[in-house]
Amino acid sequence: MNNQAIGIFDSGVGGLSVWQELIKLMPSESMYYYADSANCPYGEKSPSEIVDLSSRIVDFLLEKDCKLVVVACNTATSAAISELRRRYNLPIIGIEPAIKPAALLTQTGKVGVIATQGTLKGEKFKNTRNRYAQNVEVWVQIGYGLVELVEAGKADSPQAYDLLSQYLNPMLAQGVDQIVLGCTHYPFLIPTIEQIIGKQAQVINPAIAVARHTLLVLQHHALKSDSRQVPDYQFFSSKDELELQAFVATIAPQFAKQKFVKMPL
């Protein structure tokens, strides 16, 4: 048994959509979450900037004795995960747009992907698309402004509805019946997305698959915690720990009294 914590990080609060699935699946695992909100969003940063920021966060999580790291950020996965795996000797799990299940589920042969610029321009996305979507049409859309709205707690605002309508309605008009969320911030927009798409399309959130994969990796490396352990949850932000705490309080109120710390990179 290994009772060290799982480290999770994102450019901001978006990775909490992955954290939510991890705690559901592995309730005895301690988890330390790092939100780099001071440098959010990552979508328009250069790959070298993202590698530098991600490496500094992993260094911090290793100082906290984390046994495994989940890169709960599509943009950071795309730009940095290969280098992170080269530099660090511990399991590192990433996330990428779920094009494979979308291609398998589509009835119209048309799927949509909404993601950040960094994800859509990255080699990982191109390779995944070429591998799994050869027989379907893929419509892509950069979600300009969506990360910022989620970070500001405005996922259910009129601004979010208007932006998402601009991005999703053209896809629906083309007959897209699967919409892949290619950014971990976007699951917090699902209620607004569903108002727009109704029953015309299905939303695919890859966070559940990431949690399942994390469990398999823990088992494979004999890193699972003692099932009797009382887990330790800690939250760190490079910007304002109170903003992070307020966000956690809205999505998981039972965790709002855990440890929240401002920790600039």
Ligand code: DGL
The other form holds:
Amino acid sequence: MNNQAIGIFDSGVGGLSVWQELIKLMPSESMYYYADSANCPYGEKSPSEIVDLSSRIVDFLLEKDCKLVVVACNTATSAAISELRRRYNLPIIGIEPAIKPAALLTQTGKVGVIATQGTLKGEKFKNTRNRYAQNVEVWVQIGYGLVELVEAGKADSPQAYDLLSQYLNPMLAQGVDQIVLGCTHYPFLIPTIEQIIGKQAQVINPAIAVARHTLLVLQHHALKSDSRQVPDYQFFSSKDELELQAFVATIAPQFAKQKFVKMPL
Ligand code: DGL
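Switch from the form predicted alone to the form predicted together with ligand DGL and print that structure.
Full complex below, order starting with the chain above.
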């Protein structure tokens, strides 16, 4: 048993879509969330910059005595997870576009993936695609501008609708029936995405699978907390803790009174 916190990080607020699933599945685990909003977006940064930023965040989470780290960012997973696992001696869990379930679920044999440039151009995505999507057509689209809209609290704005229409309509026209959200910011766009795709396609968000995998890893390493523990939730932002707090208040109002701290890298 281990009552230390799980550390979670992202380039910004996107990883909160993973945090939401983690707290649902593991209500007695303490969680410390780090949003690197000062350096957001990561999508167009070089892998070495992302390794550097991610390492500084993991250093901070280790100072806070975290027992495990969830990289709640596809871009950082793609660029940095191998190096993080090499550098740090604790379990580190990542997130990748859920191509495998999409390839299993598609009826049309056509799958769409929307993610950042870093994720789609990365080696990891190429490997996953080759491994699981041999028998399906994969349409990829870089989601330029979407992360910024989510960070600004504009996930259901007309701008978001317009950009998403521009990105998704060509895939729909090709007959895609699964849309893989390959960036943790995008689940906050689901209501807008669903307005566009209607019943033609379904959205695949890997956050639930990541939460389940995290639980298995905790069990495997005997790191689960005491089930009677009252969890401690803390939130850190490299940019503005009040902006982070305002975002949390919109997605999970019951957590708006937790501890929010500005913590530049
Ligand atoms: N949430 C990050 C991801 O999953 C966003 C990347 C960015 O900052 O561009 O890829």
